[in-house]
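Just one chain is shown here, as structure tokens, and it is the form predicted on its own.
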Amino acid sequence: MNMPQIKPITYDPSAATIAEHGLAADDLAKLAPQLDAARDEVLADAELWDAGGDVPAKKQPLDAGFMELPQRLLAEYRARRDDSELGRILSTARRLRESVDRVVVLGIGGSYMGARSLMEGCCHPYHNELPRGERGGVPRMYFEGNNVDNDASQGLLDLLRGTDDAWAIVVISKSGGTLETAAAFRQFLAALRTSVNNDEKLIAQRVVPVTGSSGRLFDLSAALGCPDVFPVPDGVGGRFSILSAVGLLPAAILGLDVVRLLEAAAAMNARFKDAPVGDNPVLDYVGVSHLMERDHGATMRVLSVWAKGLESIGLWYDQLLAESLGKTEQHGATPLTVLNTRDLHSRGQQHQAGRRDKLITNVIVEAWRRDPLSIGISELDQDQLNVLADKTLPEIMTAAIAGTNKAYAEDGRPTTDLRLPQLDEASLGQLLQMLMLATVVEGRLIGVNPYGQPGVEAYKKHMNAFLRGE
């Protein structure tokens, strides 16, 4: 069966063309043998990669594997199926769907914001509240291991304890030492054990481990028998590891469809290719975002999200641009995701009226997934909203976006638009390609290695020397 076509996603720059406090309407041309030599490089990085040669030092750490990674998983399912990773990825993901009605997923940073993203991107809002047969048949699914929050730890370990109903982990970790995960797969692991009396077969089956070939976590993998591991890529980072097992398993277990994610993601790689500036979301997405910094002190990058369905995949994004470009105390925009119209009611005041060091780019849905849902006539008309009594909730959506876009471009406020066609694997397969493309294509243009992360890193040092009393 053939599936439809992949509309695109577009990136609309020209609300940032404003006197004074804007690009000039040639700027991004201006720009474009800066923007397509940052393209060569990164497509030479990805080249020099795949080919395993010999990285220099100055590329060092180079984890540009994120970049080709959909064709390859796409390429081996089609010829390889069930013995592909992808193949094997669905065959677990049905198996836990088929055995549990619960599953955690716990991880840090990259290797659990793009699940949560995904998650909250395609499913039901309120997925986890909704009776079995309302979920399509798939579990619920939650997040920790992400903090050392203690309470909602307990929290969430006083919700299993709870039910009667069965569930699994899935513990995500390269090398199985980031301490927040460690200590809460320990946790959750011992009360698993509790859940199933003990039976180790059954625990084996239960956690599904996503590590690297080797460390902490593969080693424990190994001592519970595990008989589903999937590897994190070498070549790809925590951050950009949303389209590997790291992120398409638990969309998997969720239902989702994960070949046309990464479908998605190939059609993007291949417009990133080919497309010149002006016509290249990529390309034209940094280069608007640099020239507003390097000319306008735009230091503040606002991705405004009009769904709440994206809210997280802008969390994941702030993670994605802040680790990758925040170095060398020259470089590094501050990210900031913001949900409208709520969040209108919090920051836009300070976003019309403040610091002129903002870009504000809107990330918009076209289409909405369910029936427009209409004010209504009502008897108690103190409101007055009967005379709005046939207006969606859709055009009220679409009203305030262009109420806001005109306000901040009377104010001299540069927006960009992101349209995306509807919320689903398509769109988000193009957007979260773009945007992990579009990080280290500016990391190139700025001279910053985007990958790597050295300032978490001598975080974690502290913290467990703080621990250990050393």
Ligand code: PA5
Contents of the next structure:
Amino acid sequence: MNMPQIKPITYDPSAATIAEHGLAADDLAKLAPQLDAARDEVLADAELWDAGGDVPAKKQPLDAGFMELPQRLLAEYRARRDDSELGRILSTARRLRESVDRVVVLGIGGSYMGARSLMEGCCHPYHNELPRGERGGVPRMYFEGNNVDNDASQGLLDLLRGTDDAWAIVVISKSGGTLETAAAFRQFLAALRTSVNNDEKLIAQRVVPVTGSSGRLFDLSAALGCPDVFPVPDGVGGRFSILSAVGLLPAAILGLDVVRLLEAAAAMNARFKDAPVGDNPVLDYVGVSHLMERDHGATMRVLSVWAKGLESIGLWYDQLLAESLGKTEQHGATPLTVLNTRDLHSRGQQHQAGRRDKLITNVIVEAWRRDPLSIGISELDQDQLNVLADKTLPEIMTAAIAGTNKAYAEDGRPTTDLRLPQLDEASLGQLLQMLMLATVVEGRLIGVNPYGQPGVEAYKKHMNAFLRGE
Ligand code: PA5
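Starting from the form predicted on its own shown above, please give the structure in the form predicted together with ligand PA5.
So here's everything in the complex, that chain up top.
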């Protein structure tokens, strides 16, 4: 596939190699045979899935469809343009951009965290506050159906009822039966109905469902006559679905370059397949994280993000890792996203001097999108900042990262650095695919099926029983 140059993201684990509490210089190389075997298994899973072969019982469930998804969507788009799935996503996004000024995305877990992380990663930080022109002519976006918080839902309904702006709903649920999302859909659909004076045609046009090929939401969409319904493809589980319509449709509505996002993910797939341990961000990240957990008790994985736009990506990853590997009572490190420098003032003390159960992975953006903002000179120098007047926020951030890494190294706290050239679609596509691949590789390495989330069923069953008085 002929793809434009993507500046690669990098993973540098050298600061995890420290005496006593960290790795020895050759630890990762020694683990290479097991990492290679886990990669082979993951690639074989993807091939098996693509070939539609029988999945052996011990591999069930096998949602390996996410791996080849970027290449498949791009190839189809290049061959069939408007008739392809991506072509349809782009044209529905265009239709919504042109007809409404607000979009409510309903979904929970894997059915909304990806879309939110793409919005926060790539849009203006105050996107929803800006006038349409300054938003690049794209709608405001809100997320609901991810809780049953009465006042939060009422708050959003207040906002929608109080505006003359046209608005639409993108409702996302793979199963189509998740109570939080289903209840919100009913409530927001009623509000939408009122806002369009019960115009059935407009209602159908202003609801875009993303769901499995059967189920309650699928049936509701048919009953509403929605012209555009998108699939969560078979073999793509909720938390692995960010690069399907689940994440791509909201991203395209926001005007993000979803083609670039997919190209970047495909580039990460190619690196994953070909590069050896020591030069492979997926295998190196898994190897270092696993060794720190196995040999040094680092059961906490701290994803330390150094840009506000990355916090939601951290939360998306928390969900991905926790639901995928937290299964057998013994395995599955606990993920924790921290946003720095903010959380240095809340969690920093513990990470510096608390229990030695953490591996810190920094996620660092190398180039900021906007011009650097300097502190500036002031006649009032009581704060004694004139001496730093020329320093910019990027310079202060760089010093904070270096200072924190140095302080952690002095206390024998292992850290690693994931570096993104920019906070944009090219970097995020690589990062998202890298973290999804890493999660399944680690699952195969430790013998935990990364797909499915049987543990979550228990709360659903009990909640339903309480509600229905069973
Ligand atoms: O990763 C997962 O599969 C889950 O987090 C689901 O995305 C979440 O439970 C929502 O499920 P559904 O899309 O079926 O409503």
